[in-house]
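Single chain ahead, by itself, as C-alpha cells, in the form predicted alone.
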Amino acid sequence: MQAHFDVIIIGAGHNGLVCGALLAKRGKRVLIVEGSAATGGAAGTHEFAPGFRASTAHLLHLMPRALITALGLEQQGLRFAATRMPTTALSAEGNHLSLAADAVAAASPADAAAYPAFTARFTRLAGALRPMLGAPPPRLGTDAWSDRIALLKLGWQVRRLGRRDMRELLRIIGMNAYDLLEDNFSSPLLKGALAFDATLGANLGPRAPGTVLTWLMRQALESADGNTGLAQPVGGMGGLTDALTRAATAAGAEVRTGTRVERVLVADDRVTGVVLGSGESLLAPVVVSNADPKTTFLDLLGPEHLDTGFVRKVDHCRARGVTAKLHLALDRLPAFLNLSQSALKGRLLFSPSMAYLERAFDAPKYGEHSAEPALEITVPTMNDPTLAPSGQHVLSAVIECAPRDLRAGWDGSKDAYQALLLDRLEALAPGLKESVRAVELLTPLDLERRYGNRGGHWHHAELAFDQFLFVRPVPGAAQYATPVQGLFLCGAASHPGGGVVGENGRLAAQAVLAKAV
C-alpha cells in the first residue's frame, strides 16, 4: 500500500516545520520527512559531550513575534532563558565596548554622541524594507497586476520615508559597510563590531559592495521580533524547534524522523510524491523541499526534468560556506580579561577593527582559513544551567572565516585549526584551556555532512544582489514554486534568506495554498 498525502515536506528544519504546521492548520494532510534522528536541523540542540548540550545556530532574533503567536509556540512549550541580550565588543587589551540599541558605552565622546542617531536612522531605513521581506517577491517583466501592485507597494514603502531618508537609502544600499562606518565613526572597536553584523554568515568582507544590504536585511528582520532582541530559548534552539514540532503535530501533520528521501517522483511533468531510502513510495500532488537548491534540483529531482538553462542557474548558485562552529565543555566559568560575569549572559564579539575583519575574509579567497578569525561567543549556560552538569558550562562560538573547500583539506587540518582557536580564546580568557573537558568543532565541511547543505553554507545560498529578493535563489524559482508543477521550495535559500526566521516556511505555505491543492 502506498500512503497518500496532500503535501510532503522534505526536511524538518524550522522552515519545514513552519510550512507543515501552517498547511496542516488549513486542513491539508501533511507529512514532514526528516533524514536525521531528530527534528530541527542546525536549529536543534544536541549533546556534544556527556551532559553538555549546544545548538549549532545558537541565538534567536529574527523570527517575527506574529509568527510565534500564530503557531502558538509558547503554548507548545517555548520559553526564553534570556531576551534582549546585550552585546560586548571584546578588546584583546581588555578595553571592551558595550553596545545597546540606543547607546554605546566607553566609546569616544564623538562616537557615543553619533551612535544613537545612526542606529535610529539605520533602523528606520531598514524598516522600509521590512514589508517586502514578509511577502512573496514580485516577478519582474510580467503583465500580471499582482506583480505590478507588489512593485508599487515596494516603491511606496521607500517613498514614504521622505525625501532625505529615501535618498540616503538609495545612496547606501549598494555600498560596502567599511565606507559607511568610516563615514560615521572613529573607534576601531565599534566599527569592527558593527561590521561583523554586516558580514555574519556571508562570504563577503566589510569592503565588499553589498554588505550594507546584508546588514539592512538583518536589521529589517529584527524589527519584527516583537522587541525580543537577541534571545536564547530554554533548552537551546532545540527549545524552539521542539515547540515547532509539537505545533505541527497538534495541527495534524505527521512527522517522521530517521527517514531519508531518495528522490522526488515525477510523472507527466508534475510531482507525484517521493521515494524513501527504504524503497517505500509516498504519493502527494505537492512536495515542498526544505533542502538547498542543488540538493533539491540536482539530486532529489534530477536535471533530466529541468530545462538546461535552469540547471545551469542552479549549478551557478553560490553557496560557499566560510563559517565554522565551536562548542567547548568547561568545568568552570571562563574568565575573560577585564570582563564582568554579567556580560557573559550576552553576546561577545571579537572583531577588533574593520581591517582585522577584512584580513580574516581574505584568507578564504585563497583556500586558507584565517589565522586571526573573528568570533561571536556565547556562554549559554549562564542563562540556562540545564545545558551542562551542575557548576559546569558550555561555550559556543561562531567562527569566521574558514572555507568549506580548504586547500589543504579539512581531514588533515582540523586538529591544528582547533588548537589555533583554543589559543585565540585563551588570549581573551586566560586559563580557559585548562578548564576544557571536551571540544566539538564543526567546519563548513562538517556542517555539509551533518545537515546536508551543499557547500556547507548556513543560508543555503549566499545573500548578494544577484541572489536577493526577485531572483533568490535563482530566476525561475524565486516565488517558492519551481519549473516542475507541484514542487516548491521553503528552505533558507528561498526569500527572504537564511537565519532562524521562519518566514520562508510561512510564505511557501501561502504559495502552496494559492495553487489550491
The other form holds:
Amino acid sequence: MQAHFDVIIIGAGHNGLVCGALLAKRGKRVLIVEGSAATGGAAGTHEFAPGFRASTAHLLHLMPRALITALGLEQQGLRFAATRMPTTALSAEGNHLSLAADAVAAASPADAAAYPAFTARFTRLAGALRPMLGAPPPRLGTDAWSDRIALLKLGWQVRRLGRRDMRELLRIIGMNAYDLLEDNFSSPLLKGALAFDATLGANLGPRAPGTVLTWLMRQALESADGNTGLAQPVGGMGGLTDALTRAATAAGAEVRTGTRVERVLVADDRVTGVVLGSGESLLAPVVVSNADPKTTFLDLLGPEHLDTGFVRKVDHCRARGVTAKLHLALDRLPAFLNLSQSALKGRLLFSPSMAYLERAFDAPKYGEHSAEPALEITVPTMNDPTLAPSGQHVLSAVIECAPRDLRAGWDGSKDAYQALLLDRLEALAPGLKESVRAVELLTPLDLERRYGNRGGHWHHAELAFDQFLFVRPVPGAAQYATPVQGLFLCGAASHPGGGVVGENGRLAAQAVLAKAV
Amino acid sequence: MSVKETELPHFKQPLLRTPFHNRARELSQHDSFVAWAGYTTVDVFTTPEQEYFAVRNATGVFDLTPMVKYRIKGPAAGRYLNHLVTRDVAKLKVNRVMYTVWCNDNGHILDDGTLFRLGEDEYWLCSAERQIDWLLDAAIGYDVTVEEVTEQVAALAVQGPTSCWILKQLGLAGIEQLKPFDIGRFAVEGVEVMASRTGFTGDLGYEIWMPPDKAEFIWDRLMEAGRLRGIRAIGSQALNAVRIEAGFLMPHYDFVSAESTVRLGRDRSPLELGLDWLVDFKKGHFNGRRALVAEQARGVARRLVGLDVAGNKPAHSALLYTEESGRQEIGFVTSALWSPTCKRNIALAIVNAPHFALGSKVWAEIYLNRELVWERRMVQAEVVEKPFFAPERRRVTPPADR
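Could you output the structure for the form predicted in complex with its partner chain, given that the previous block was the form predicted alone?
Expanding to the full complex; the earlier chain stays at the top.
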C-alpha cells in the first residue's frame, strides 16, 4: 500500500513540533497528529477563565538559542515579553532576597562573598556537560566507533575542565543538593531557593542523591551562550509553540489537531502507520512519538510487539508526578509584603529553607500533599498584559508537592487543597483571596488527564542517574530508536529530558534521518 | 506439610514432602533423597540399573510433583502464551500438550517445559524453574491470570512398554486411544485423574495428574495394578539415564536458565541447543525473536549435539578437542552415559562452530578414577543424530498390549 506520509508524529508538544519542523525542512512529508484542540501540550497557553490565559509551563529558559534560530522561530512570530527575569526568594516575614549576584549581600556577608564564586564555578562545571545534552547519548557495550568517540568526547569535556574542576565535578555530580549547599552557604533563604531549582519538577527532595545532577543539567542549558535566561514569550508559552507550529507548517508539515492516535500499526516487525480514533488508518514507514514511554509502548504499540524484559523496564520507569500547577485570575495586582514592582516582573520562589523544601517533598512519600508547599510564582501579566482583561492579572504558580496518587483520592480533596493553597498565598500577599475571580488547580492527575503523560510527571520520566543519558528512558530506547523498526521517541522522557528544551525533538529528527526514510 | 503450615522462618524451613513421600520412603532402600525444586525426592530406590531397566523393559513410576506448574487462564491466555514461548501456541488444540522453550530479550533460554491446553482459555505451563516474576511481567497488557499450582496437583510419570496395559488395569478405560501429547480425563474408583501421553523417557509412557489428597490411594492402586508387569518406583538417577538416551535436555546439566547465569556467554539460545524446530519465526513477535533472527543470520557460535564416544567409559564432563594432542579446545560434554539399551557410549555436548556438523570427528578427554588413581584417556567421538533411542512404541496408538 502507498504510504500517506514519510513520518507521522504523535503529539504536537514542543518536541513533536521541533521534530516535525526539522524533518519537513529536510523534505520529508510529515504529519503531526495532536489529540487536543490546540498544539503545544503542556507548553501551550490556554484560557482558564474568560479573558484570562495561562501557560502550564510558564518559563522558557532551557531551549538553545541555536535551535530557535535554526527553526526561524522569530520569523514565525516568536517575541519575548521578558528575558533575564530576576528571581526573588520570598520570606514569610517580608525579608525577601534577590538572587541577583550583587544583591545576595542582604543574606549574609559570608554568602555574599561565596555566591558569585560558587555560581561561576557551578556554571563552569555544568558547561562541561552541555555538549552531552545536545548530542545523542552514546550506546554502551558496542564496537561502533561513533559510540566510542562520543564517550571519549564526554570524558574529554570533563578532563579539560582542569584537574581541580574535574575533581570537583566528579565529587559533586552524584551528591544531593542539600549537602552541597550546606557546604557553601549559611542563609536558609538562599539555600532554600537554590535547592528549589535543583529539584523543580522532580520527585526528589533536596536530600535525595542525584539532585546536584538535575541542577547541573538545568544550569548547563540555562547558561548556554545566547540564551535568554528566564524568559516569557509574548502570548505565554503558547507564543513559542504557535511559532513552532507555524515553522512546521511553513516547512510543509501537516498538523492535525483534535485527532487522537489510537494505536501504532505494525507489520512484520516494522511500523506501518497509525490508527486514528476515528478508525482511519494513516500509513507511514516512520512514527515518532512525543508521548511518554508507557503510553507509547504499552498503550499505543502494545506489549505484544515487545520483549518482556523491555516491557518490564518500561513498566518500572519511574514517573510519579508530584508537581501541581495553580492559575489564578485576579482583578488587581497581588500585593506581596514588602516586594518591589520590578521583582514582581520576575520569578518569586517560596522555599524559605531546605528543611521546609525537604518536608514538602516528604508528603508524597506517604500519599499526602504538603500542607506547607514550596512555590514558584510568576505574574505573567506584569510583562504581557494581553494575557488578562485590561487592568486585571494572572498569577501562575508551580506547587511542590502534591502526588498524582493522593491516598485520599483527588476527587474529594481537591477543593480543600485549593483552599489551602489560597490561604498560603494570602499569607504572602495579603488581600489576594479577595481579588481572586477564578481558580484553576491542575494536580498531577489533572495534568495526566489533560496531556496524557502517564504518572503526571513533568519530565515524562523521572530525571535521575538510573534514567539519564544512555539509559533514558530505558535501555533499548535511549537513542530515540526503539526495538520496533520505524518507531522513534522524541518526548521529554528521551535524552536530554523534560522542560521546554526542544533538543529531544531535534535529536530524534536526526536519528530518524540517520536510520530510516 | 506445606510451606504455609510451618511457622518457621524461610531459611529454617525443611524441604517439602510430596504427597507420595511416605510411600517412597517405604520403598527406598538407600534413604537416598535429593533436593529438587524445594522438595525432597528419591535419587535411587534400589539401584539405578534396576530402575533403568524397569523403564525400558516394564514400567517405571516417577514422582514428578515438584515439577513447577502454572495455571494460565483468561481470554488472552493464548495470545499471552504465544508471546511468551517460541512455538506457535495457536496451533495447540484443547486437550493437547506441546513441548516448548521460552526466552528472554536476548533470545536466551529461560526454561523449557510442557504447555497443556486444558480448555479454550486455560493452560498449564510445567517448568523446571520457578519464574512467577517473569510470567507476571510478561502478562502486562494481557487479560490473563497466572498462578502457581505446584502444590495443588500431585503427579506421577508412568513410563515404559507395559505402562498402557497397567493403566488400563488401574481403570483408565480408553487410555490406549491417547496419541502422543494427548490429554484425557479418567476416574479411578470415582477419583478423577487427568492423564497425558507425555514423559521424559522417550518411551511409551503417560503422566497422571491428581489431587494431592488422593495421591497415596492412586499410588497404591497403581502398584497393585502393575505388580505382574514389573512396575517399579524409579529415582532421578534412572530418569537421567533414560532421558539422555532420548536426547532430552536437563536444566542445570545441559543448559542454565538465562536469568540465573552470572558469567557472560553462559546462557544458551534455542538455536544453540539444536531446538530450531521449536522456534516459529513466522507466527509474529515473541520474546527474544529479534535476537534470534539476528543470531540465525550470523550463524550460531556453538551447538548442542549428540556424540558417539569410542570405548565404554562415559565421557562425564569431558573437554573436547580437534586433535588427539588436545591443542585446540572446541567444546565440552554436558551429559554422558554408557547406554545399556543402545550398547553405545553416548553423550550430549556443546561444540563450537564449525565442528558441530553431523559426522564431525572430535576428541574427548576422559578422566577415570580407578581405585583412587586418576587416568586420562583421549578417545575419538563422532557427532551423531539424536535421539539415541527412539523405539516405535513411543508413537504407536493404540500401544501393543503387554
